[in-house]
Structure formats: structure tokens, C-alpha cells
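Next up: just one chain, as C-alpha cells, the form predicted alone.
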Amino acid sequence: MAREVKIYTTPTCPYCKMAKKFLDDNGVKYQELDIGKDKTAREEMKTKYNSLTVPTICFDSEVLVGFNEAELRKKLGL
């Protein structure tokens, strides 16, 4: 089942890089939003997902803050 995945990141965040590599390695398509460059994305992350931490990974109605490979694998059914 393909889920629409959004990941809020910053270019210097090592956990963002690990999360994107994990998604890439597992063939998960995602939309990346760089909150350092995109004020709208930063506001959306804060207001819609109540998060001030990157990576914030969103899919369907679920939100995962930070990179936890086991949890992400479980939630994405990998």
C-alpha cells in the first residue's frame, strides 16, 4: 500500500539525511520540505503537526518526529 509521505528537513540535519536514505533505500516516494528555506512549510510543521523538530515525517494521519528506523518500518509496512 503506497502512502503519501512528507518529510520536513533542514540541510544540516544528520537524522534527516538518514531518514531520506532509509526512504530511498526502501523505494518510498516522498515530498521533502526544507524548513530552512520554506517559511510556509515551517509554519505548517509547527501548526498542523505541532512539531519543532526535524525530521518530522508525515503520512496519512500519522506523524513521526525524529528518525526511528524500526518505528518507521512498522508504520510503512516494510
Contents of the next structure:
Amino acid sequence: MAREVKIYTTPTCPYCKMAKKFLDDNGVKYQELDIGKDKTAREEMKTKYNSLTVPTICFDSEVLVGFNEAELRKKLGL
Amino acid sequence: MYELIIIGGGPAGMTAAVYAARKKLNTLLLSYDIGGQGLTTWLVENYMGYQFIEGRELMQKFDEQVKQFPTDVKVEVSRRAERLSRVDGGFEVRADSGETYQAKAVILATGKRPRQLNVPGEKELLGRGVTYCAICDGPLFADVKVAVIGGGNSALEAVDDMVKIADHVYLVSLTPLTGDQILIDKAKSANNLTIFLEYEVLEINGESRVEGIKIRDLQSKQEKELDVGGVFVEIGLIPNSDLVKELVTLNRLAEVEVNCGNETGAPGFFAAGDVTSVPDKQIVIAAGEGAKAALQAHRYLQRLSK
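Since the one above is the form predicted alone, can you give the form predicted in complex with the partner chain too?
Then the entire complex follows, led off by the chain already shown.
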């Protein structure tokens, strides 16, 4: 079953763009939350996932901080 | 055995790969990522042929150009070279995945990485308030007090970004500010900035997130605690040369010493780009150096086969 993927980003972050491109290229659907604009998402990322860096990528209950292609492949079973 | 292994997939490594392919060298490009430091450059305005282009987009174009030669260049991504040793007839590279690869010649093009402070708390709180990418994480620290560490252009650029976002910014530098005057003037005009010059960072504190830093005046030895929720480390770059420190000579900056033909002291082992002693670290220079290294490696391989 496809996992629900959420990605917290900022508009200027190059690693966020790399992560999104990877997800797009692999046909993974995701929800993007721009924490530069969305204050609620920013607080959610800080409190729920205890992360202060982007990209923070969430799969159901698991979370991956930063863009690491190998780890991302593993989590998505690609 | 390959004829050539290129370690590193930034501008130098990818250009070397294209030149190697055009010489029909059986080549392996081994890299952790494709694009290297080129990926973290926001806008490039000095790579000829483009008035401006995003670093990431330029690196994609490099990658496409490498992929034009699928039969000559094999690309292995997500592999970090862990060990390089001499073997009979050439070199052996061991990757972090455990695989080993052998080649008659090697080009090292591993670039540089952000320098770390090496103080307690830095590693533990990475991604929890400690960051090396101000343009990535800046917006997270809206209305929080932050510290920027460093005195060069990248530190001053981070200050310029953060004074607009954060509640207050402390700039902590070991030395007088060394960045461009235009950036210094711009930073100093902010009214929510406090500058500590000739101060060192002793530790970064916090349980699950950064809560503060301890700094010390180099002259008076007096210590100060600053309450901050974020620490932006912008103290320059160091070469990724650990892999070869026993094989070749490094200069005092730990860069690989090369001559004008990209040769090192070890026959068959070449280096190109930011990891080398060549002055000025620029995408256009790294690309040119990668081309030179591949042509020189080709000459070396021709001599070997005679």
C-alpha cells in the first residue's frame, strides 16, 4: 500500500528541491508544506517531529530529516 | 579492472567523465551525489553560456551530458569512497557499501564540505537548532534569537538573511570580520544585531533542542552565555581529502597538491576541482580542471599501454 508522504520545505532550500524531484521522478505522491509561509506547519514540524531543519519528510509515523536518496529509497521500498 | 575511476560527481568529476568518455576510456564515476557543491549554490551568474541559472539546474544539465555516454561511463551514486589503496597495476577503491573497484588511474574530485566547530553539543543538536545551511533553515527561526558563527562572506550573508527573520542575531567571530565591506556595512546597519569579535564558541547547550551557546573572549578569557534557539555555523569549507592523506602530499589547508597537469606525487593518481591546491573555487574552474585531469589521465594510460 502506498504510504502517505508529507514534506516540509522552504522555498530557498536546494535539498528540498532535490527531494521533491526524486519523489516526482519516482511517481510518489506527496503533500508539500512550506514552513516559510505556513506557521502551523512550522510548529507542527518542530513539536511533532522535533526537527529544526528542512527537508523533513514524513511517512505515516516515520520521519526522515534531510535528503538522503538511499534512505528515501529504503523507506519507500523503491 | 576499469581504466579510470573518478571519485566525486560535482562539476570537476562530471566534466572529467565527459572527457574520459570522448577518449573511450572505460570509466567508473563513483559519487555520493550528482552535483556536489553545485547543488547548494542558489543562483549561478558566472558560468559561461548562462546569464543566470540555478546551481541545481546547471548540475542536471551536466548529468544529462554525462549520460550521453552510457557505454563508456558507468555511474554509481549513493556510494562514498572509504578507502583508496595501491594494488598491482593500479588502485583499488572501497565504497561504504563494501564493494571494491579497481582501475589503472584515478581522479579525485571530491570537493569540499562545511567546516565544523568541533565543540560539545554541535553533533548532538544538528538539525535541532544547529545548521550549516542558512538559506534552507532560516525561516524556521522566525522570532527566535539566533547566533551566526563566522566572519566571512557566508556568515555575513546569513546575518543579512536572519536579521529580517529572527528576533535578534548574535554574530560571533574568532577574527575581525573578513567579508566584503559592502556586506559588513549592510549587516551593521541592522538594529537587532550584536557582534562579538575575537570570541570563540566553547559549547552549544540544550536537551532536545538548542537553548544557548557559551562563548569566550580570546583576550580577557571572560565567558558569556547567549540564549539562542538556533546556531548557524558559517566558518568556511574543508577539502574532502582524508581518503588520500597517506597517499599524496596535502598543503596546510589539507588540499591535494597538484601541478598544472593535475598530477599528484603518485603516478596514475590525479586530482581536480575544489579538493586541490588550485586557487579560486568556482564551478567554471572546477569544470576546466576536470577536463584537464581526464586528458592527462588519458595520456598516462596511453604511456602505460606502450
